[in-house]
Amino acid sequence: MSLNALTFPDHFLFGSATAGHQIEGDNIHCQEWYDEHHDERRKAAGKGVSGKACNHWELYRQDVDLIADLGHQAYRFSIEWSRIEPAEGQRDDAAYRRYRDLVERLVARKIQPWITVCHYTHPQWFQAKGGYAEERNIADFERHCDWMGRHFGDLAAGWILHNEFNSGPISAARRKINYLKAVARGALALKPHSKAPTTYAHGGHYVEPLRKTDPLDRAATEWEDWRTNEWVLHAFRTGEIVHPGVDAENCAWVKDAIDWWGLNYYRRHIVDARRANLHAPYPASSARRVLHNVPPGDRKAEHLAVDEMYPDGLLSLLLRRKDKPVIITENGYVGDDDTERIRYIQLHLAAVHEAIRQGVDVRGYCYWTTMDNFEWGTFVPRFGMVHVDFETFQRTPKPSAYWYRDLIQRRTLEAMT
């Protein structure tokens, strides 16, 4: 594939993304920490514990300086609800002050703070009440969003209410719908306190049939797209929630509750109607780029491998979002080959540029992730532009970090063959 020199608009933001539980360490009051230490199924599956993670909780000042030195214009990160409210109705002022200092430092360094309210984690007390499986608990999240707006609304550049709630099995339909309602109600709770745009990070499932003319593969692909993508887009556009497996309902307050579309994208999914899980393996002709040095049996790490680069999937998903501004909330390469990481970013930014050319109002791109981190059960996958030694917590920028810094300065993707 050839790539001509492509220049991005002056208002386009280049940045990176992290999540609190994956980098902070000692996030002891959230449900994920509880499960890491008490769920025997996780242990049986060989999943590890987050522990100190990247020790960002102690090193955040250093990390802000590093992000600024690397030229990032935006930074997506989460403020952990479980640190702010470790017990129901009890606020931790020290945790708040630390987060406030983090955000103030970002603003001082001219880095736009894009705050994720919940990135897969929430307080254990909330989980004990049933979490998002119970619609009545949305009121707790709504109350928390109101608090967040009052305490960070003056500094936030953008709000990402939840991460990838659109994914999951049909059996989780009620919980997924409650997540969607929580996003809508949380966004509405933020608006009186903040002018920053609201969104959520959509798990971008680009699906296509294995056999393009096979009616069953095509039907299965439409089904997969509905249950992972279209039901959410339809809900925010119309207020009608139509998810497979449950009766539809109309919630007028859901319509246009968010201001922007947020989109995570990594790879495509090829649909084979003749497989139980509907997932076909990647064709042998694909330029496969798999995770390096995966320990035997580390199934979590194997699952995270980006098996091929398919930027056309990102373009396709963006073209479905012409009705609102868009920010790429995650896009990243996992592996030890940093040259391939650069190639991955080049190809996907070229897809973003093409979407802009075709009329999509894409405002920014956040690479996943700023630094190597804890990937929900394993430290093996390395997505970061910055290498982390998980014993010493030493941060070392990779060549891709400096390549990205240069790209941000010139705002042009150079020609590539």
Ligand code: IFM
Second form
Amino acid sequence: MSLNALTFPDHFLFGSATAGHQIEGDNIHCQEWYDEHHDERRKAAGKGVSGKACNHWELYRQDVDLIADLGHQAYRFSIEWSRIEPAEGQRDDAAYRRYRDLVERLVARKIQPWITVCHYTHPQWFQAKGGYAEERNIADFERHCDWMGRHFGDLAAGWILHNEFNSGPISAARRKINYLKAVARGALALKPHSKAPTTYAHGGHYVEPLRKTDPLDRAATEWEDWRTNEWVLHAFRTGEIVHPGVDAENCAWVKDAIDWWGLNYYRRHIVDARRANLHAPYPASSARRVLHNVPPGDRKAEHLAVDEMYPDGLLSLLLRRKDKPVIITENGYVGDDDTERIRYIQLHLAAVHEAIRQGVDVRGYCYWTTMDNFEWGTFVPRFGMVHVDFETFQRTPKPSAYWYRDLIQRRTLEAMT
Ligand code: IFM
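Show the form predicted in complex with the named molecule, please, the one above being the form predicted on its own.
Once more the chain from above appears, this time first in line as the rest of the complex follows.
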């Protein structure tokens, strides 16, 4: 494998990303927190609770300093709706001031704040009303976006309305469609208050047929691609919402409601039409293989283990997004082998560079994730560039954090052989 020196355009942003529930701790008014403590099925599946997470709620000042010292130009993070509005119609001013201080500190350190309005977690009161199962509840999110625009619109560099709603099961079609409409209505509500671009973080679900010439595998791959990716791109491009299992709908206001494409990407998915859930194991491939890099015994962690790095999947997803600017809202390596983390970033940034060369207007890259965090049920898999001791909350940058800082200064990926 070889990689020539690749230079990124001056306007390209190098940054990192987090989500409130995964780092703040004590996010007690959200449904996720409630479920962590009361959902018996979740407990039976061996999932843990977020607790204090990284205690970022209290340590945010030192975290901003750390992110600045590591040279990041952009920082994607979420402002938790359930902290801002813990009960319907009641705002928590102290929580608002703490987030405002975070954003002001980022701006003071010349780090662009990319604000996620909802990263999976919802206020309990919103879920009690049915959440996104009920189309009428989108109005609550729209109202919240208007409030967010009025309170953070002067400083936000970008808005990510929702995270990875695109790829849920067919049975959740109605809910997925309501998420899509919420992204569109939320983006339109932010517009009067903010010049910053709006987007959502698309869970980049790169799919390939197991047997390249098998008609069933090919058809199943097309189907997977539509129900996970293309239905959303098509909706934002045309206003037509076409999701399997639901009659199509025309919503002119959805067309071009967002300004940029946001894209999360981790790995490829192999489709086998002869399996009930269509997902096949990775075939032996020439792609660079990495070790199973999480300890056995933690089911969630095992599920995240990566068999390979597949940057071509990122390139392919980017090449489908030539019509708007793009920001990579997440891309990251899970595991303790920090040398492999550097290799993962190198390979994926090389794919980003190639996409730019081929005409995609990619404006930035946010590594997932700034610091080790709570991975929705477990602290075992570590994605961070900064190691976190979950007992003492001590932060220790890994070698990859310093490597990334040097890359940001040089703006050139060094040659790799
Ligand atoms: O940690 C998650 C994040 O919340 C959403 N995207 C995938 C990440 C890694 O699993």
